[in-house]
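As structure tokens, one chain now follows by itself in the form predicted alone.
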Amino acid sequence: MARYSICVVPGDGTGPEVVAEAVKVLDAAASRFGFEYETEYLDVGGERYLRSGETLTDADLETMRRSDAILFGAIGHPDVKPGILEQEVLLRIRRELDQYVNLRPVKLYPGVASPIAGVRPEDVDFVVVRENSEGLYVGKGSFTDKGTGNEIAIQESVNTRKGVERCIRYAFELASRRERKHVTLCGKTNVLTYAWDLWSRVFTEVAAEYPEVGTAYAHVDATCLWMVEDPARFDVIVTDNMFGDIITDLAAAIQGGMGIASGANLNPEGVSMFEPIGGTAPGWEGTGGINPLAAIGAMGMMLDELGETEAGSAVEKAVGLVAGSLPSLRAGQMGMTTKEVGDRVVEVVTRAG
């Protein structure tokens, strides 16, 4: 019987509440599909930073490295200056563990309302592959004459051939396993001529190795337009760190909202991290009204990446069925509590056995 070590980081705000429901469903999936797991919880986030001044320690990273996967809730605190937790926790984990792909499946489940009039579930079923370790997020730049009327701020986008190629290759490998077998490169070649010259050249070279996969290019602004006007045109989208961060929030809206949006930070050769993308949801902590489906879906992605594909598929299907049965995916409008939604997913996963 397979046994996995899962590092759990509940984090701040509503993170602990949604992670608790994800672990509850994980337990049900383990019972049904015959695998075992152990968890090690880490206290990482805004509350610990305010108590001790610590963000992410070397000991925390070592715990993550020796685990098989990381289940992450959310971090953020109103009393912590923006950028500290993001740079010193989230981005450091991605860099230190070389989680170079951010994977965002975008699917509209039957029964879930999309803000796009007339859109059908079969129209929204694509994946965004976002480069996760480079670009504008490396934190490089400079000030000249800071604080004066002549101040200049420079933020550098760093793109290496290695980083770009492995991200694009992952997208083509993924597309080759999907029914439609198509990859769209989302960029801005007409303005950002250095970085996107590299991305375009590497995309063309890698595409030649996958003749069975169709390709297209779209500027990022056109991608946003077509996501709303014609989401069915997309199968796999590959893009850089900044553009990926932006278009996946739009994608979440298309599929029904943040309550259903799950994501993964992948190192296909190492330890990966799985999380809901909606953040800490300030004001909803302790109310019992937050939607846990994104966290549960992220846990399902974790199972799939661990090789428990049958269990991962069962969790994903259960999330879709429960989502479609709710009057709304918005916090406080689900018609049931956070715990009740988790219980419903457990029932579906268990009943299917």
Contents of the next structure:
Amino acid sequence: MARYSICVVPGDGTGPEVVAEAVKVLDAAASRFGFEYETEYLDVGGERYLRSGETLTDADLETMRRSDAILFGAIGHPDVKPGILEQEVLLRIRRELDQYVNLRPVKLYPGVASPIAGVRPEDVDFVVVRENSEGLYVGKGSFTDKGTGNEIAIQESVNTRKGVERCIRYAFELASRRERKHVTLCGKTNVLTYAWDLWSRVFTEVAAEYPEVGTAYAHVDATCLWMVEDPARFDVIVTDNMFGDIITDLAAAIQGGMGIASGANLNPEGVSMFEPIGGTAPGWEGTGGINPLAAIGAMGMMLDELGETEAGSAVEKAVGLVAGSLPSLRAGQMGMTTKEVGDRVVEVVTRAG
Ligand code: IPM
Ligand code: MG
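Next up, the form predicted together with 3-isopropylmalic acid. The previous block was the form predicted alone.
After this comes the whole thing, all chains and molecules, with the earlier chain placed first.
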């Protein structure tokens, strides 16, 4: 029987509450689908930082490297200056473990209300492949004459041929396994003429290797418009780190909100990390009102990536079913508690198949 070692980082805010539900469903999936797992919890986040000044230690990274996958809740603390934990924990893990794809499936499940009037579930079923290691996120730049009236701040976007190619190739591989087999490159070729020149050239080259996959190009601003006006045109969207960050929050909104938005930070050749993308949800901690479906969905993506595809799709289906049965996916408006939502997913997974 396969046995997986899962590194669990509950983190801050509502992270621990939603991760607890994800682990509960993991347990049910293990019994139902016949695999074993062990967990190793890491105390990473704002509380430890305030206590010890530590963000992510070498030992933490070592534990992560040794594991088969990482399940991540959220980080961010009201008493810690914004940016510290994001940079030194989340972005550092992505970088150190070379998790170069940020994968965000976007599905409107039947019964879930979207803010877009008249949109149908069959219109919203796409995946964003966001480059997760380069672009504006490398932290390169400079100040000149800081603090003076002549100050200049420069923030550089770094796009390497290798980094761009592996991301685009991942998108085409993914599209070739999907029913619609279509990739849209989302960029800004009309203004950002260096980065998107490289991206466009690599996109065309890689596309030639996948004749069965259709292609399109959309500027990032137009992508936002179409995501709202005509989301059915998208199957796989591939884009850079910054644009991917922005369009995936919009994508989360059209699928019913952060309560259902799961993401994966993938190193297909290494250790990947799975997270709900909604963050710490300040104010909801301890209320029992936070929606755990995004964290449970992220755990389902983890099972898929580990090769437990039957279990992964059962979890995804259960998340969809339960989502559609709730009056709202928003925190405090689910008509049941965090734990009750988790229990309902467990029930569905247990009788799956
Ligand atoms: C995300 C988040 C992070 C990002 C933040 C928390 C640094 O918004 O995963 O989309 O910008 O990548
Ligand atoms: Mg984001």
